[in-house]
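Starting off, we have a lone chain in the form predicted on its own, written out as structure tokens.
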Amino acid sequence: MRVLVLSSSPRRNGNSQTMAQAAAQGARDAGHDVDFAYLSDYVEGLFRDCRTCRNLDGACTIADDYERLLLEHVVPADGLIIATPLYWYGMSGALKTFYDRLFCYTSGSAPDGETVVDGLTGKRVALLIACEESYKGATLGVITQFQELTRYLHQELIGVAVGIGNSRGEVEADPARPLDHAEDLGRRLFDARVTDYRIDTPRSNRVWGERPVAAPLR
């Protein structure tokens, strides 16, 4: 499978990027084709008013490499691993801009909008968060937002890893071992079981399948 690891911090070799590299290694160990991208290499312009800044054919006119990132890296991927530092109890500004600007390529007036939508849906997603605070509520806003983003895009959020640290690379010292957790998420990106039931969802009364039959005693 093809995996895109998207690091959204402007700081190279920071804590969220360290977690992203661990997840990338886990995905490689599982035999997947891993593509690693820094959001700051592609996204510069903020989302604007599409009614005033589109070309006559409906194309976005913001002059950066967002479109190349979306069409050449994000859309072809089967799974996404997204890493962000915690900024003001939310995702990084660059990552928020990435999601804001999806509108430019998925609205009814966007060229090839249906193709982009088809390419965005159905992906498996893992979220990595680097945070200075150990307070559990600090990251809840980001996690909740990703739960809603992935549901809206018909994607599956398979897991979240949170690493505590501030100085560059300090997340390695977190006794909760977030780098191991990130690596495990990368390794199990396509194997992790995700359940999101509705009242009418058909389901077995066993979460993990049938109980193994014990071997007969001799």
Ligand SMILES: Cc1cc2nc3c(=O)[nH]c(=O)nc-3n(C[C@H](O)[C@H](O)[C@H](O)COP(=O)(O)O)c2cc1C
Given for the second form:
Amino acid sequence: MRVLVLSSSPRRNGNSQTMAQAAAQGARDAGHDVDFAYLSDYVEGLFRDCRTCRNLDGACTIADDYERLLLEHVVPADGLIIATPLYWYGMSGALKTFYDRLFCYTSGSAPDGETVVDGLTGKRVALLIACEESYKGATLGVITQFQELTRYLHQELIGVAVGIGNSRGEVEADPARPLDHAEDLGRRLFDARVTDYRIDTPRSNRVWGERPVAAPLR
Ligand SMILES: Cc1cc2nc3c(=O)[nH]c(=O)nc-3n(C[C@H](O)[C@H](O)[C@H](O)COP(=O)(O)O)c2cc1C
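What's the form predicted in complex with this ligand like, now that we've got the form predicted on its own?
Next comes the full complex, and the chain you just saw is listed first.
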């Protein structure tokens, strides 16, 4: 499978980037074809009023490489691993801009919008967050936002790894071992169990199949 790791911190050797590398290694170990992109190589302009920047064909004219990122890296991927530092209890501004500008390529007036929408749906997504605070509430906003935006895009959020650190690379010292967690998410991107039951969803009373036969007592 094709996996895109999207690293959204302006610090290239920072904590979310370290987590992204670990997840990329896990995905490679699982035999996937891993592509790595730094958002700052592609995205410069903020989302604007489309009336000011769409051309006569409805195409976005913001002069950066967003379109190349979207069409050549994001759309062809089967799975996305998205890494962000926590900024003001949310995702990085660059990552938010990435999502804001999807509008320009998916709205009714965008040329080929349906193709882009088809290319965005059905992906498996893992989220990696680096932050300074260990308070659980700190990351809830961004996790909830990803839960909702993946639901909206018909994608599956398979898991979230949170690494605590502030100075560059410090996340490696987090005793909760977020790099191992990130690596595991990368490895299990397409295998991790994701459920979202309703009261009438048919299911067995066991989650992981039959109980292994216990070894006889000696
Ligand atoms: C603009 C800015 C806002 C931040 N806001 C938060 C915050 O709300 N909560 C938090 O725990 N850490 C916050 N931090 C700390 C970073 O999340 C932390 O240093 C993280 O490890 C940076 O990841 P990076 O190295 O991948 O850039 C902030 C840092 C910056 C620069």
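So that the term is clear: the rigid core is the largest set of C-alpha atoms that superpose within 1.5 Å between two forms. All values reported here derive from a predicted model rather than from experimental measurement. Positions refer to the first chain, counted from 1.
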**Q.** Per-residue C-alpha change between these two forms, Thr195, threshold 2 Å, rigid core fit
**A.** no
Q | Core-superposed comparison between these two forms, Asn13 Cα displacement 2 Å or beyond | A | no
